[in-house]
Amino acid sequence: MTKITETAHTFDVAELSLADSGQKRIEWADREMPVLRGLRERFEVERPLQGVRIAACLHVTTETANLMRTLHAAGAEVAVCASNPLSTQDDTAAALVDKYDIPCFAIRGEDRDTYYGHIRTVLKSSPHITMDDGADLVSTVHRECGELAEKIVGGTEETTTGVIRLRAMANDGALKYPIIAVNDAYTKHLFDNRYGTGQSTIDGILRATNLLLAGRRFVVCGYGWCGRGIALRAKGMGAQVIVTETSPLRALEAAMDGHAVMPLKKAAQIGDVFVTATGNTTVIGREEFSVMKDGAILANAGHFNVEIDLEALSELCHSRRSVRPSVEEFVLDGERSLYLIGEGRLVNLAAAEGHPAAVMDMSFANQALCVQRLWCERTAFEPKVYAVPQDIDDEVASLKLAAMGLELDTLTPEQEQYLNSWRLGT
């Protein structure tokens, strides 16, 4: 491990010698992120975040690196740490420090103490703005740094789980500064959550197991935008998709999308592959483990590793071992084996590279523009969770369409008049 603290920028990464490799992969991702690249070019001229200190707790991947470069180009002083112990790309972390002069505190496989130590370190920069993926950074600010919270202008949140936590804080009156829920932007959840999570989750499962999905019973727990995407891609590979839900509307939608719908207790008896994507806790637990078939595979696509009850799984097994780089075997009664991918953490990042850069382009363009809005209009926000402003969502969509070489129709004056009138009818 490389750990240096007496430099212009402190950092904690696995190995700086990986920086050349990281830079090449960051540049490769940048080719697939034309919207963010265009914002970076604009920011280099306008410098809208000059002198603004930003603490970011995000997955340290090539796509995140390009977001950090964009904020840096805008004049911000950025420090970044990992939002998941298994999502860090060590060469990317090294490149951020060595090639782009951005302080980074992230090591793949770091333990819990190191993980929270890194969060506390980025907070030592006394940030004006926080960027979060899962709300661990914001919750640490509120638990441990009350005085700092009073000075923070605002923050952004990237994922569903984090938005849930932050809305709970706001409802309790505990949230001390405004947060923009980037996750809820249409150009984020309709694309990143559905197409990004769908593809990258399947990618992680296949890289970890080399499994043939065709003909398998593939159980998706939760039919939100992430669950929809996972089910869509699994079905496309020939799997027999089963959806479990607690929402009648989502269950009905899953049924009309052509999937089987049933309670998890029933699905547990027949499923071959199980993926959780609910944002909740203990979705698959002791009762389900006890009836699963020999060889069943367990994976989680939710942000935290609480959706699969790992404690119960450990208690039920009489032996366990690693059988592949990201796969652990748990042998239960009757010599049944269950296989857990990526320690129950985000399978798309624990066992693969996360979302494709092309879809993260929109998510991170939202992040950059929301940070700019928070800073430039900081007196307009109160301590609550805000939706992404519609004009930002529309701008990101327009920029993405332009980058794809696609054009839109425009309304004629007559059509605009018709839409704005209540007098015209049959």
Given for the second form:
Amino acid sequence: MTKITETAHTFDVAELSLADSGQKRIEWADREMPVLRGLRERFEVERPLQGVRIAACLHVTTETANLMRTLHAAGAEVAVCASNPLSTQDDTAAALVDKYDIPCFAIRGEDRDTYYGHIRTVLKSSPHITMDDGADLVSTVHRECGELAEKIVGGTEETTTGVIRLRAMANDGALKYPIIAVNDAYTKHLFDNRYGTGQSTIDGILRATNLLLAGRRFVVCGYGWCGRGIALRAKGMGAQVIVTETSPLRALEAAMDGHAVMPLKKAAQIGDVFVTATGNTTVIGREEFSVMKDGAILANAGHFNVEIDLEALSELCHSRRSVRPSVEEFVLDGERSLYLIGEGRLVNLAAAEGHPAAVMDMSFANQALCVQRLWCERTAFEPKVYAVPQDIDDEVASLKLAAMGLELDTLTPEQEQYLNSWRLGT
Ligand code: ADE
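I've shown you the form predicted on its own. Could you give me the structure of the form predicted in complex with adenine (ADE)?
The complete assembly is shown below, putting the previous chain first.
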């Protein structure tokens, strides 16, 4: 059920009565997010974002809710919409509105028009800052509301695909305001992309299929940080991992990490499970579908639903039907069926709950600190894509270590001197 209510704020969520359950899950996630919680406590006192309007386009999950609470505590006026039509947790969306007074525009399974309608709605707040995951918000600003861009101080981008799009915009001279590429912080991609995607992708596949991975041939297309994590976890569960790559360096790394490496055309004939994590389009297509074994499982872990060629799959199949929640069967020629998870959308969010909170803790602490930096030093930034400032990355790492109760050694003065000297050798 969709409710659109005109109150102090407008909102569009599936069902407000889910708010109690959403709040409990948000609080549960918060227990696993000590770094973000610490920032929230600091922000409640310092109010560094007092009156700042933030439009956020993120996966509407319990972890995102805790980020929104943190920005709210800093004094910001936040409005959030979904960054993927199938990743919204409806109870979280309801709780944002009903329990935390944060306008939310997101309904799980919304169609494309509603998805973009929600993006346009959050932009109506005339934001000072945008927060994006995949760059649909920033690209809408640039394509449809150029005048808004003049007033936007800066933005942040959460994911690899979004950063690639934004760098392309910057290279074309089209980017009108500065963006900090949160994805590129070490405390983001080394953990979120690798261990977060690694675990949550397997989680999504297992929740959808209840498959035994041990002994299965598990094909991972792409060996970036996400692919590395997925392969690592699949191997840990006893699967025989096959990696397909276009980069010689990454292929070599996959081989030395102990995985089989071969072209997708070959892997297609023997794989049991296929996961795309390339960020590219039409990775698995007609040619591969035509040779896959009966029963092969298809899943995508990349940001957009373009990696598995859904059009070709629909054209090739004689019939299709839903066989389990999040699993669709495509009956091809003769006797073969292929099984697609989560409509080819991000499997970890479509069929599970996304990355665990403990890893989003670091990603979203980076987000909160980058927003603060963009706002407080707004005259220092130009319309470019910036790396996360090193001191922010270091602060997030130190806070996480402290929260985990882990301590470091410190260099002695002699060691400091040794490291800074070129005179000492053999
Ligand atoms: N991206 C991947 N997992 C996520 C999560 N749990 N919350 C928000 N964004 C995510």
